[in-house]
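Only one chain is given next, in structure tokens, and it is the form predicted alone.
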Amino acid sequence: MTGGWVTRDAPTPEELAACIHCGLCLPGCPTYRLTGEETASPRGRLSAMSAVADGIAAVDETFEEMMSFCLQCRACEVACPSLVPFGRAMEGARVELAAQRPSPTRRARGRLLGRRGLGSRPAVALVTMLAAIGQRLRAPRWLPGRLGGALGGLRPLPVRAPSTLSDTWEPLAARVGTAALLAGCVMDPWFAGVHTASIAVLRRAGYRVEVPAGQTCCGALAAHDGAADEARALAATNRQAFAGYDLIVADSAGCGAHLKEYESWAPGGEGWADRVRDITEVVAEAIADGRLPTQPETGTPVAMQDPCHLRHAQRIIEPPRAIVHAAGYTPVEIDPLAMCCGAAGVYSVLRPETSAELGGRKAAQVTATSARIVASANPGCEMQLRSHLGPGYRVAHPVELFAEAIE
């Protein structure tokens, strides 16, 4: 078998020219400090495309297995004084296995990830439904095998959840603009606690809030998965869905980052990515004009944990914490270098030994400060952070916090 590309989203040259190889990825890496191997790094990942690419290495079992490791923390793309894309890189060769190494399982996996799943809201309702049955039966083990490990720290759920779909919120204070808010896939059935937080706070610093009728998924575990055609068509209806407005707010950091990062999947001229903030960028500069205020300090610990799409996608560090500090709490930090959770979408149930040893590390972390309250603004994480903790932990989004310390 010869090597070589066979789509449109394959890595291109010039991504692949960018690495020179200096290695100051490595520390960042989480998959490389758990084994200390070349080809679990992110330039040993390059590499690997760059032999298939130039027709040395062929998209095989080894290409795949290098790949699926990778957790696209992007942590490396922090690091790196390239600027190598990674992400975008990773998410090519992601396509190509997916074109080149086509399975049964690799299908159904995109379908559930696309339209026909994530992508559907009857179908996130009805497994929405089944979850919060299971919950209810206490069972040991509610749901079979990777999955009851992966979504083991869900939150508790309504039998009937209720969707902000297609509402509208006036602001309670001199109006400063409007806010469309990105209701995504499981974050309004899962987490409406965040949803009903980020509204409260957005009305209270001055904006009119609309959740848009005829959003859908971010798409962004379809293109992490290589699912291309699904997380463009995806990327599509939600740039028509909010085409008239100019601030479009999400509550989720990987769905921020996949949000900004649109002209990728579904290009419609420029200024989009400028048009998307993450809700943490919104309510931080709020409280510094003084559209919200201040709690005074309780000298209560809240462990930051910082999300990889917040962090080292969007570069956004201090808002979280500014957050935090405003509702009267104590900000702790617990990891520099903000290793990956171990989360990751789907990883956590296609890669459950990894995802498991970096959740607990992330959870010692935790564990070695004071905090019994952990602040984490992505919705997989905080699952992922409440399953290692385990009792006598609290998980909530920094907006969360705020909302309940003002109201």
Second form
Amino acid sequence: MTGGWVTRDAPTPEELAACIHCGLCLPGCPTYRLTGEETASPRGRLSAMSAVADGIAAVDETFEEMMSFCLQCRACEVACPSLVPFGRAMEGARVELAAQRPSPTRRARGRLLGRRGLGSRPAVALVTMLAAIGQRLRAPRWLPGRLGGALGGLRPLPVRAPSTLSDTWEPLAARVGTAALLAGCVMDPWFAGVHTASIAVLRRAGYRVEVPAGQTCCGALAAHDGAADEARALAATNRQAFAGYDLIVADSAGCGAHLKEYESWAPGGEGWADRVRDITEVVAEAIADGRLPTQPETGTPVAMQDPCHLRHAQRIIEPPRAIVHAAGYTPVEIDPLAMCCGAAGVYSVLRPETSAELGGRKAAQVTATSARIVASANPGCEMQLRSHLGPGYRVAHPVELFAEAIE
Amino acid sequence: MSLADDLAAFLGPGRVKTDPLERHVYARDGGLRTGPVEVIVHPRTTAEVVEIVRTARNHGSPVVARGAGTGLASGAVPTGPAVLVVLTRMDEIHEVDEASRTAWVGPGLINLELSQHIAPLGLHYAPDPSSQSICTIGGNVATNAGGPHCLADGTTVAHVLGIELVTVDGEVVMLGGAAPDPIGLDLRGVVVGSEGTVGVVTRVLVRLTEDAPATRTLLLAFGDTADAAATVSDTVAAGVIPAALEMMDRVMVGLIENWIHAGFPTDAAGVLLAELAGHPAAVEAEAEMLSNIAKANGALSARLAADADEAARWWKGRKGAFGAVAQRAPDYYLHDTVVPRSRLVDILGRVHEIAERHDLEVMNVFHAGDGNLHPLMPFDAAEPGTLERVQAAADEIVTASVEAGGTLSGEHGIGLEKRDLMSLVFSPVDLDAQARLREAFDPVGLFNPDKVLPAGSRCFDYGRPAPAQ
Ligand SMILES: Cc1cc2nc3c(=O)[nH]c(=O)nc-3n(C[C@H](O)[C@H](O)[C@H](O)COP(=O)(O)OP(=O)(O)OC[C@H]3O[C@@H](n4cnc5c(N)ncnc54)[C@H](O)[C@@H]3O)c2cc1C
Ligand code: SF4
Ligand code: SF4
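Okay, that was the form predicted alone. Show me the form predicted in complex with the partner chain next.
Okay, now the whole complex, with that chain kicking things off.
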């Protein structure tokens, strides 16, 4: 077997040449910090990609292992003074893996993460119903490891899933604009409380809120897994569904980060990325403008967990803190490096040991503080934290904390 | 049995890496070259290092130690098939002695992690290379690493009290230790800066430094780099030794501002960043003295950081400087020469002249206080002929520095990068003495062969005199 790429999504020569091998991206990389191995570092992964690009290495088992061990947390991207777009290059490498190392499981996974899985409302509703029944049967207690853990991290689910789709709400204050909310795939039925809070707070801040019909799963998980066709199809559907809106709001950090990067999956003209905002950006701005009230400080600490796709991919750091503060709480820092909690989309299912080790570390950072509430703006992180922290801790989206405080 | 099999016999099969792609990934450090790695191991204990060294020796395979691989002199890159011993898993903080302000640490410990760990005690580890967020204490010892704060506190050698070393015979020896004046020859100095050529460092006793009660950071802008350089000389001459004194030129400042908006003046030809540390009254007085010296030398402005945040932003900008250069071109060549402070102005002029003649861009960021220059030349190695021009300019810059009474390397080491320039500073007799010293530790050339000393250093290499140099 010889090296080389076979797809148009492959890492580009420019992306790879930008790396000058300085190593400044290593400290924040969770897999490097767990192993101390260059092959598990961002610099090592880029070097392996270059080897394939140069035809000295093949997309073989070793290459696959190096790439799939990566959590796609993008901490390396923030640390890089040479501005290497690591997240994009890794998405490209995953597409290559799907093309050059196809397997029945990978194909099945691609379908699950694509149009007929996460992109299908009936499919998601069915899974939700099964999970809800499982919860009622106290399945987390007796189900084997992974599945039990995942179920244990979920919020209590209703058997009949709610949906915000196609709804419209009028503003409750002087109107400043219309916000189109991304309903998401599992966000809608599994994290309905976050949508409810986002809608309530947006209305108070003067937005008319619409949840456009015709939208679907954002496609982030498909893109991260190299299922390029599925990712492209989902992105194209959403670009159409949201075409007429100037402000598109996501209240799941992973979805927002991916939406902002649609240009590489469903190109369609300039300006799209500027129209997409994470809910924390919109709410923090409204607080700063005085469009939303600020509560007096109560001194109750809230541990701030920075989802990778909020802090590293979207570079959003201050807004969730400002929101938690305005809700009357005292934000508590837990990790200056903001290292990944190990949830990382489907990673927790594919590489449970690494995921659990990182989840344990993150939980320990929380328990080292006096906080009993954790703010996290991403559903995957929320589940991971809940299952690793166990009872006695509350994990909520910062906007939920804020919505309760101003009720 | 093969070398890999023998290593796997005691490390376990999963811990010996031989896959071609893995070897490729480990074939380069922070420098520009690559080399043939045969086997990669990540020992966890000194005992494992001992076994690795013995096994490698039995197979006649050289041993190359590696920390985080941020070295810029290709020191961790083998020149022939070798066992790469990566020490990142030996990253324990074994013991902190608060009373005597020392700590025993593993060689793989990250420099900054040590300082963060002891911060609650009001202590820090003084050597602070710009790579401190990731480089290892073992790598720092091996390269005698310096950093902005080494002006007042000295480089790594001043902070290493004891070293546990695995020798060529697979013995574990302890050099130095907690006693203020260890008996016998003090061999620590041989190991510090030896770049992995005398053995593998497996434990280090480091000196911890008390945090200064007060620090002030001063930003000075100049219309001419010569004025900045004169300020540096005058400051030291006046008896003020800042904790750090760093200089950046206009191009460098522009690139840093592009990246993180540190708040440096982009219209100045040269910027000096000074940190003063000590007792509050002394710090205030020194800050004033330094501002006055700068103004006497025509400074455009002198500004004290308003608070710790502003100072931190300035330092972050300074420490990310090397990486920011890549915005300009995919590759860069970083020099590390040292010149007497009084010759700074001349040398800066020479550096620009040399770069211009070779049609290269050059930018400067350096430890001005100790005359350690880091001219940087961004280039694109993919353009035919560029690498040769860069190498030629590099050799000229080093030669110019040496002619001005300086030396080859301030802190990044010799490795392969500057090995063949050693004869510029050392006579054949000097080189022979160094080669003998190394031979005393490693008569068979097991550890990082071909590094630091050029071939023929030993006057009687291969049993006949080396050609006259
Ligand atoms: C962005 C950037 C900024 C930098 N700034 C500075 C600076 O300000 N000052 C400075 O001095 N350097 C600087 N450097 C260079 C580099 O970081 C230092 O040389 C550092 O000490 C290397 O540490 P490391 O752990 O990466 O070692 P490596 O690069 O892995 O190895 C360096 C050398 O040490 C040897 N070695 C490593 N560990 C051991 C051991 N346990 N026993 C025996 N030998 C060993 C290796 O064989 C090699 O010869 C910088 C590098 C970069 C990329
Ligand atoms: S920080 Fe950027 S340039 Fe440096 S090694 Fe990492 S990816 Fe490459
Ligand atoms: S994305 Fe995260 S896990 Fe992957 S290389 Fe970067 S820092 Fe490491």
